[in-house]
Structure formats: C-alpha cells, structure tokens
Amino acid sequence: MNNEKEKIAIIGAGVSGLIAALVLENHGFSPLLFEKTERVGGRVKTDIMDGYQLDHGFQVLLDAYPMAQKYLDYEALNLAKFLPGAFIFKSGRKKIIGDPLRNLSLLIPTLTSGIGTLSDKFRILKLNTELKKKTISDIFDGPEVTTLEYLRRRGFSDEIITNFFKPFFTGIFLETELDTSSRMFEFVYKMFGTGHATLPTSGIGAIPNQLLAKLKRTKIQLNSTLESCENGKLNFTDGSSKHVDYIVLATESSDFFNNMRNQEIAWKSCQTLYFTTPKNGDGRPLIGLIPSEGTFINNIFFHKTLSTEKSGPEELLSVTVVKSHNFSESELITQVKKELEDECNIRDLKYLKTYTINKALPKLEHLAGDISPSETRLTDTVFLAGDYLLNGSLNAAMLSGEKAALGIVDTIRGSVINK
C-alpha cells in the first residue's frame, strides 16, 4: 500500500518521532522528519570523548519494556546486563543489597549487609512476587499515592527506605522525596523484577540509531528548527516553510501554539559528571548509591564493569547529581570529588565532562500506562507524541509515537471511507 499523496511531517527525531516515522512507513506512508539538532535521538544520545562512550546522562534500557521488545532488535544492540542490586556507600564503606532469587551470588552479601531488617527483605520478596503477577494496565488503573507513602503502607522500615529505596528511585524519578506516583514505582519495579537493566555495548545512543537505520522512505532534515505552525504550514527559523496535511509533534506543543502557552510542561533536571580513574576495586556491574542526607551525589557507576564497544585506557566513572544547587561547574566538580573520597573512598580522578540535562523527565501529576490513537489528537490535523502524555519512560516515548502515527492512519482511512 502506498500513500504518497498524503504529506505527513514529524517534528522531533527523538525516540517518539522515530517510532512514529517507522509506524507510518509500515502503513505505506513516506513522512518528513524534521530535527532541530545535528543528529537524531533527543535525550537518548552517546558521545565519544578521548575514546570513552559518554551517554547524555546515566541511562539504562529495561529490557522488559513491552514497546522496546516490539521495536528493538536486542541481539543487534548486544545488550550488556547489570546485576540486580546495588552498592550502598556510606562514610567510605561499601555494602551490597540485591535480588538473590535472580542472582545467587547476591544472597550472602544481601543477608549480611545490615541494610534493612529481615522483615524488609521478606517484604521485598513479597513485593517482587505480587508485581510479577500484576499487569501493566492494572498498575496504571490502580490507586495512586506517593511512592514514599506506598512504601510506608507496605511496612518497610525507615532504614531501608532511606538507605536503598530513596537513593535508588531518586536516580530513576529525578526527585529526592519520592513524591512520584506509586503507579510509576510499581511499573518500574515490575520492569526491574521481570527483566534486566541493560546498556547497548555502543552506548544508549544505539537505540535511536537502530530505529533510524530501519527507516527506508522517511525524508530526514536535520538542523531544522520549527518556529511556528499554522493551518498545515510549518515555518522554520531559517525562513523556509512547508505545507503538509498532517503533523506529529514529537516535542512540546506549547512551543508552537499560542493558545497552549499556559500548558507548558514542567521538567525535572539532573547532571551527570564523567571522570576517569586508574582502577575500580570491584568488577561487578552494580549501580552505587549514596544515601547520606547531606551529599549531592545520588548514584555512581563504573562503566567498564559492562562490555563496551569503545573504551579508553582507564576506568570510566559516571556520577549523577539530582539535587538542585548554585554551584559553578568548577565548584560542583570539587564538591563531587570530595564526596567520592569521603563516601566511596574513590580518589585519583581525572575530570572529563558534565552533562546538564534540563529536560530529563516530564514532571507529571497523574500517570497513565496507555493512550488511544484518538487521544493523541490536538487538532484535526495535529497529533502529539512524547513520554509526557503518559509517564516518564522510554516505553512511554515509544508507545506515544506509535499511537500518534496510528491516529493519523485512522484519520486518513476514515476520511477516505467517508468520501
């Protein structure tokens, strides 16, 4: 089936926009894809610096995501798996807590860690069992409280909340008080419990690059910044314009529609700093958590514990900061180095680069797990895509891109039938 007469534009070549293009191609269309930067990927990108792979912020792919399983070729991505657990760093000491049912080597370290009570560990096993049986739709249709309140209602001790749940999920939710909806907690916990946290061996940017490689008929224009959108006319900052029949806005719609200025999306931000260091004393691929109340570091990771396509001569260390602050870059580097020494006993660091991600995750009040194609429709010809429509996850980004594309397909087919 070929639908060349319908002109469809996609604004934004992040994961949502790439999925929308792929779905439209699968239905016979040849969309136009406009991206304001020099490459695809949006928030999901990887740079190479001094031989090291630097993701734009510490990111992982949860391989249990249904949409990732649908659209990504895991074998081609050559996914490297994290162990299901974490290091807990406090005052220079390191302990381990993990899921021994999924990796037996974590049993003794977890039982002897002193992190949480024995009852906490039984409650974690019970939570794992319950969420494996719970469907994603049941999770997002269920009651909604804050994650902190949810954990307290389930009887977890303040100790396990402070030393594990708070730092672990702060790194995922990008907020420090666990105010995020319990729906998101259950969804993410289920994804961790039924699959693995992974990274492509060539970095997180391999995901959009793989999607791009699948596109055969989409025409892509990079370095094309949209200025306004009116009556099917796209006006770009370079003075050019383009008339189209349908539009997928895979970016913030409030940027282009005057009547939506008061509906701008609130965003969560974070910073990731990269360092090199001569060695790492433990070769296990576990995320390191810093639970101490006064620290700015939230989590760390030694990247050579996973297989990587490109790797410099020394160990690569990423450090994530979620708390807001007024430090200059040099002041932040000094503070992070001090905390790495005090809390993690890590020294001999060489600074590489800082990524400040101002729009890392959408700040949402009510979360959803699905959306119908018609619900992505903004006007008769404009459809929206982006994780902000559902929840802050790669799965939601892919799902919204798919549904926006299907919304256009349904509209075109409906108009043809009604003629």
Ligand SMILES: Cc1cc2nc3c(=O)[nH]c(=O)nc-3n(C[C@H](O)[C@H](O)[C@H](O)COP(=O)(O)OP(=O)(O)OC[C@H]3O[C@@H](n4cnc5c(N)ncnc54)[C@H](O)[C@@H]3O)c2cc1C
Contents of the next structure:
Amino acid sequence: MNNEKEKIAIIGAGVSGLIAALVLENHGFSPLLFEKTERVGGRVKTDIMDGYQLDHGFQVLLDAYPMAQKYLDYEALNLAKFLPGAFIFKSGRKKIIGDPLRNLSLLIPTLTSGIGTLSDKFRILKLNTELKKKTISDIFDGPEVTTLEYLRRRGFSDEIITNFFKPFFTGIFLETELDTSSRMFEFVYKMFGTGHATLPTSGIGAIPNQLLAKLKRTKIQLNSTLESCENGKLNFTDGSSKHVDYIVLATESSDFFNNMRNQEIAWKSCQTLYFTTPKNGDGRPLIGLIPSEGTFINNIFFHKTLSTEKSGPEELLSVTVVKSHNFSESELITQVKKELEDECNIRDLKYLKTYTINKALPKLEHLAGDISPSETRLTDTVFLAGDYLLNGSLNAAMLSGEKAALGIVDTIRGSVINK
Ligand SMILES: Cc1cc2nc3c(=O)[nH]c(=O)nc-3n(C[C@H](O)[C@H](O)[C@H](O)COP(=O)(O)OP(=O)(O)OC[C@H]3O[C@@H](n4cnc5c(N)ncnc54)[C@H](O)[C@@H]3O)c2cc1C
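Please supply the coordinates for the form predicted together with this ligand, as a counterpart to the form predicted on its own shown previously.
Every component of the complex follows; first up is the chain already shown.
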C-alpha cells in the first residue's frame, strides 16, 4: 500500500488543521495545507510590538488538556504557570480568592477575603473533589443546564456568583450571562483543578509554531483562500485550482457548501487592549477580575508576573472587554483607563494596541467532548475539523483535527482493503 499517492488537502492552518496535518504525516501521508492568512495559528497568534509579546486576545493553555499533553512538548514550550486563584478588584480595592490546597500562600487571604460565605468555600471544595473523580466523557454525557443555573442548584450564594464565578467564567466563555452549558463549566473547572493555567514563555503563538515545526512532509501554502469546493476540485480566490482526493475543512464549512448556508455558526466576540505601566504593586501571577455590574472591563493580567521571553522595560497589562458597546476606539481606551483607575487603582497607562476578535469562540447550544472519525465526514471525500464541532477550546480543536485525519485514514485503508 502506498499512502503517498493519495492527495489530501487541509484548508485552514489553525490548531485543528495543524494537528490534522501531523496525524496524516504520522500515517504516512504528505498533505497540502492551504491557509488564508500570511501565517499559521488561526486564532492563536502572538505579535511583538515595542519589544512586548501581545497575544491575539488573552488566552491560556490548561496543561491538563489531554490533547495538549498528547501533541505538545511542554518542556520546549517552557510553560509559565499562573497561581490557582484570582484578584478581585472593586472600587480601587483588591482581594484574593484562591485554592489554598494547591498553594498554601493563598490560605489566609482567601479565608479573610470576605468573598463568599463559609458554606461557599465548602461547596467549592466539594465541587473540586467531585469533578476530579468525574471523567471527561462522564461530563459531556451528563445533563446540560446553563452554568448560572448549575451554580444556583449547587447552592452557591449570589455574592460568590457575582464576585467570582461570573467575571472568571465570562473571561473564559466570552459571554456575560453564564448561559454557556454546564458541561463546559465542569470541563474547564476540572482542567483548572487538575492542572494549571499556563502560557508559553514566548506567548500563546508558540503552540502553533511548535506544531508547524513538527511537520516534515506537509506542503504549506500561505495566503491561499479557498473560494469554493466541488467534486474534489478546490478553487482559490486568486483564480487557481487544485484537484485532490480528500479534503479536511479545518474552518467553517458553511462558506463552501450551498446546502449548509443555513447552518452558519454564531460567534462570540471580545476585545483585548494592551497597555504599559511603570509599576504593578503585586508580582504574583494571578488573573484580576472586575465584578462590578457597570464596568466594561472584565479581566486583567500583568504579563511580567510570568516569565516571558521578550519583554519591554515596563509592565505589560492586558485588559479584556466582553460586554458589547458602541464606543469608538478612542472612546473605549478612555473608558477602559477610567475603569482601571476607579476599580483597580491602576494609573500611568500608556496605550499599545487593541485586538478586536469578532469570531473568538463558537456559540454552541449543545457541547460535546468527543467525536468519532466517521462523524467528521461530511461527504465521501470531505471531512470536518474545528473547535466548533465540539466546544470552544484548544483541546477540542486538537481533538477534531485528529479525528478528521483518522476519518480519512480509515476511509483510504477501508477502500484499499475492499479493492
Ligand atoms: C480571545 C480568545 C481567547 C481564547 N481563550 C482560550 C483559552 O484560554 N483556552 C482555550 O483552550 N481556548 C481558548 N480559545 C479558543 C481557541 O483559541 C480555539 O478553540 C482554537 O484556536 C480554534 O482552532 P481551529 O483550528 O478550530 O480554528 P481557527 O483557529 O479559527 O483556524 C481556522 C483557520 O482557517 C483559516 N481559513 C479560514 N477560511 C479559510 C479559507 N477560505 N481558505 C483558507 N484558510 C481559511 C483561518 O485563517 C484560520 O487560520 C480562545 C480564543 C480566542 C479568540
């Protein structure tokens, strides 16, 4: 059997497309990878500006993700770990809530923070223990309610929901009402509880760059935008075309198939603004949450509290806005600066850049944790990959890429055996 003969194209060099290429290579194929933009990574990219590392939106790698453990070399990524907790900023004052069982230094501040009741703290411990025992497939096979409903049913007080769970999970789900499925809450909570939130020292973009470096036989064509796709013929916007035997569509598929126009994905958006400032009063790597109802800023992070490969002379602050608004860019900067001063007591800010990410996370009604290779199959020759098939996470992107590649491998091997 000579696998090399099969022509396989992958459309999209985000994390799911890169994993699909890697898995196909591991099975003896040499795929062609077409990417619309000038570099790989999709939603996972890092820019360098004035010597600072700016990720395209604040994101973290949860090192407990099974797929990340399978495909990434953590040592080479030089992962820097966040502390398991958060600063809660309110009216210029700062409190800490954290997991003292994992970091003893968080015990006293958590107990004396006044955030949540004593029974909330017991409920958190109970949740940690329960979710540690639950497998990921138990979680995704389990019942689905909104995260808000889930927290209320578990008896958490309104105070801890408002001051901790809402801003923390708004920053993760990129929606302010906690109406994301409780399956995602349980999955993310389990990942936080069994591992760490981390960032590669050279920024989140190191993840796709590492995957790219692993590809030895994949031919990558950047700046190539697929326009349409019919019977194995790929048509690109520059007028060129290519015939292939199999396709992995590692991006939204509704753009390329007329019969899927009504199945377009809805997306959640966010903005991340970067500032520099001469000082940060506290060097601990904790995410900052801003729970006040009236503010636009949701979460902040001082990036120099983690070791970073490149860092300019001052502190780098990222600020994430999830709530929708009608501000112009300059009005937004003014508003964010004011809120940082009023709520977090942070001043002397120099604005660097804003990333507006309109398609940050897919808005999905039902979330899944796994998919079989055959379920990724759209037509005889087209297989789908992308986080939108499962849930909005790096783990899901990697898993979907692996399964789409295996779907093609199984199909080719099956057809070879049947011949
Ligand atoms: C702000 C933000 C914060 C996030 N935070 C986290 C987090 O903390 N933890 C976590 O696990 N996940 C997080 N995520 C989600 C994670 O980044 C995504 O789940 C993952 O990157 C999706 O990868 P993908 O390959 O499915 O899609 P994409 O990254 O969107 O890749 C699709 C690729 O296809 C290309 N493409 C599109 N159309 C065409 C075409 N016509 N022709 C050729 N190429 C095309 C695109 O340019 C892109 O490169 C976050 C995402 C964002 C944006």
